[in-house]
Structure formats: structure tokens, C-alpha cells
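First, one chain by itself in C-alpha cells, the form predicted alone.
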Amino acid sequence: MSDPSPAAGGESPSSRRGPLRTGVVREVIGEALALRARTTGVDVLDVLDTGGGSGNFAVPVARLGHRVTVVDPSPDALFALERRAAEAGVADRVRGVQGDINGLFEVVEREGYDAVLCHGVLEYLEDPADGLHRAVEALRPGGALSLLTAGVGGAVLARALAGHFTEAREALVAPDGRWGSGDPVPRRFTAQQLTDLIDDAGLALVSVHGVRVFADLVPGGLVDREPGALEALLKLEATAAVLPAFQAVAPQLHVLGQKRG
């Protein structure tokens, strides 16, 4: 993780508020690693991470013993890759090559994966469908994509509660859910247009899940001060992320899918 160091006692801040942003994610990403596992009777799985940039991902699934290619365009991102697996222990483990999605069979092979991570990448396509398509043909049969994008429901809250109302309703009616031309996010999605798109790419559909539902709202002066609130905060998150009513403010929508076949 690129959270500072923990100072002399104790966890930075910053670090105890990660699982806020990762840890639904990175649960659910264990558990179809490990099912996939089971299935295959293959303990260490290829697993490739596009748009992965500095590792987020990529090195807690290497930390579980899985070979992971990381694909991003940046040096600079794939250079802190390398640092930070290093730091962590998995190097031997860690890949990192220069590329983006649209060109995805440049740097790897079809069908070499046991699972794909396409997270953050959609919102910056022009097509999104042709970007999924080629994340699920980097998979082999059986194996899992975990898609995670930015979402709308989560944008129109986040305007409304600054007091930007026009823009929230822009985000809300528009059909990219951009809420204006300064909006730094090319497109957002609703759980529906993900789901769709998913079964479209010839993905059967294994679970969305609503991402920071509470992390962005909470001040994190009330998580590091309350003795047992980051726990408890936690444990909403993951409640909350399974119901649709909560997907649908979420500031971004994580969806799994498994490859027919």
C-alpha cells in the first residue's frame, strides 16, 4: 500500500482508513481467487491486473501466492509497482508491463488468465463494451473478472451534499453521468449498465457490490478518534455493499463475473 508508515506506537491514520476503500473488494476478490482454486486443483493462479498501476491490487493477491501481470501505460506507476512488491516480498511474483486495454494482446496472451481485474479502466474508454470484451478474453474458461467503476448515484450525492444541486441532477439525468464539463470522470455507470454490459461479454453474473458507501461521508476525525468505530465502519460497509439501495449512492460499483464455458 502507498499509505504513509505508521508512526512510533501505532497505524497512521491513513492506513487504518484503507480497508474503507479496498476491503469489500479485495474480500470478494479472495474468495473467487480461492473458489477458483478449489475448482482447478491449481494452488498458484495467473491472475492479470489492467490499468493496475502501483499495485493496489496487485500485490495483496500476490501476498496470497498468485502470479499477477500488472498492465498500465504509466512508467512512473509501474515503477512504484516494483518498489512496493518489493517491499512486500512478492517481486518473484509481480509483473509489471507497459499497455493499456486496447491493446491488451500486444503485451499478453489469450485465454492465460485465471482471473482479471478491470478496475478503473471503463470510465476512460470511448467503448466501454470493447474494452470488457477484451478483459474477458485474457480469461479462461471458468475463470472470474472483477470489474470495479465509478458510479453515478454516488456522484449526484456527493454534488448535492456540496451544495452543487444543478450539477447533482446533471450527473442524474445525463447518460454518462458526468456532471458537467469540468467533471474530471469521463463516464459513470448504474449497477443496471453494468450487469448488462457483463452478460453481454458472455460473463455469467456472481455479485455487485456497492464500494465506500459511508467512507466518503464520514469524518475521519470520528474513524480514528471512537474507539471501535473503524471496525464498526467496516462491518456496515460490507452489509450495506450487498443491497441495492445502497448500490445505487455508491461512489463506485464493483461487479464479479465468471467466464461461460
Ligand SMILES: C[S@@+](CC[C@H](N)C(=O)[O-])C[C@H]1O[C@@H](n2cnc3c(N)ncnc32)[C@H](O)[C@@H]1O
Contents of the next structure:
Amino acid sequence: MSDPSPAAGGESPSSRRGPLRTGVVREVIGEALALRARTTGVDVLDVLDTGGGSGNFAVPVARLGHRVTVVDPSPDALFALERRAAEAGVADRVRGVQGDINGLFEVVEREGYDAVLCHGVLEYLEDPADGLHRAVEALRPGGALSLLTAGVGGAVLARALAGHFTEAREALVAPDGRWGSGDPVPRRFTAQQLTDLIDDAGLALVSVHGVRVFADLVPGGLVDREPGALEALLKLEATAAVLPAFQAVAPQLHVLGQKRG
Ligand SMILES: C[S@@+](CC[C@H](N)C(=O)[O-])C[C@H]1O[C@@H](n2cnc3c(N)ncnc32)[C@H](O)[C@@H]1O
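Right, and the form predicted in complex with the ligand of this protein, after the form predicted alone?
What follows is the whole complex; the chain from before opens it.
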């Protein structure tokens, strides 16, 4: 019997399931970058990943051939980013900079980027609208903003399915979408709140996607055992992602905006 372990050169079940967590978002970003490259006539774009952490998204973007600057306050995350970029053979296209979105222009240039990613950061900011404005200021006119945050509905569903009904209700009614004082996430958003933020920041709304609508609810073993199940689930995720009914219960929401001008 063959050994599927990564050490034996095979793919682990959790890495095989990676596209379920990030596939929808990566595809939207890939298309936005391809469009930007076509409209500007520039093949190698400048991309900023604010709060990019260890490079979940920055490294795949660099693999598309673009130059990525990651700004993150965590030295550990930046160290992991450096290692990951080197392993992927894109160290020359990924630059890690220690910094904070609140002091973004102490470390990067205003209007210096074709695309800005802001993934999993807005939840942790005291003033999300202010943080978003800074991200937009880093964009060149016509550039794309990729915003990914925790979704309220997904947390409500997850707490309810785990039998925590009071917490589920609390997440549903609390203005910040938290299920209680033990909730590790400081804030969650609805699709409407995100599209309002995008509008207030002066961006044109391009698309909204629900992320991991089913992936977090389906037992991993089921996906790993059944032949073709992963591919079928990926197709289901992609189809559901654009439907408001499923966005309303998604654990993560992705919004793409474009800077006017
Ligand atoms: C949930 S992780 C997301 C990492 C990555 N963007 C991703 O989607 O995989 C949040 C990241 O935001 C960073 N972060 C937290 N507060 C920040 C701030 N004020 N400005 C910029 N980054 C921040 C953290 O260090 C961490 O790497």
C-alpha cells in the first residue's frame, strides 16, 4: 500500500483539503490580478498584504509572478513567511516588513500598489473603517482591494450545531457578532456591513463571496474517503459562494472592491 504522508512525498488529507479553505478567495484574487495586468499592460504587479501573517495568500500571489509586500506586526509570522517563500522558490518576490495597518505609511508608500489584501485583520481593529481607509490609500487608482473577514452567520450556525444555543443567539443579536466573553474573535461582520464599509471607503463593489460555507461543517473523513468527494464539494462551495442565502451563513466573507479613478 502506498504511503500518503508528506514525508513520503504524498499529500496529507489536510493539505489536500487546503483549497476548501482558500480556493474561492484565491480564484477571485487571481482573476482580479489578471484583469489589472491586462488593463495596465504590466505583467508584474505590486501587491500589498496587510496583516499577511505567514503568507497564506502572499506566497500563492508571488507564485503568479507578482511582487508582494507583507506588512505584519508579528516577527514570528514574518519569519515563517520568509521560510515559506524560500521553500516555494519566490523569496525574491516576497518582502516582509514589520508594521501595523494603523501606521501603514511609516513602512509603505501611499498609492504604491495595484492590489491590497486585507485578510483576517479588520476583526482585530478598534476602528475597522479607519483601517480600511488606510488600505485603500495604499492603492493606485483602479487597483483592487481584497477584503476577507469572519462572518456573523457562520459563527451562529457553528455554535448552534455544537449545542451552544445561548451563545449562538448572543452572536446573532450582539452588534459585534461575538458569542460571549470567551469568544477569541473581537468582531464579525455581515455582508451588508462589509459592502457599506467598501462604499464608505470610496470603492466600487466588484463581488461578494461566502467562504467555507460547507467545508467547516462536513466531517473531514467523509471528504477524504469518498472518491471524487473533494472535487464535488469544491464545486458546491464555488456555486454557493455567490448566493446571498449562503453568504448569510458563511464563516468567512470575501469582498472585492476597486478604487475609482
Ligand atoms: C488571522 S491572521 C490572518 C493572516 C493572513 N492574512 C491570512 O489570511 O492567512 C491575522 C494577522 O493580522 C496580523 N495583525 C493583527 N493586528 C494587526 C494590525 N493592527 N495591523 C496589521 N496586521 C495585524 C496578525 O499578526 C496576523 O498575522
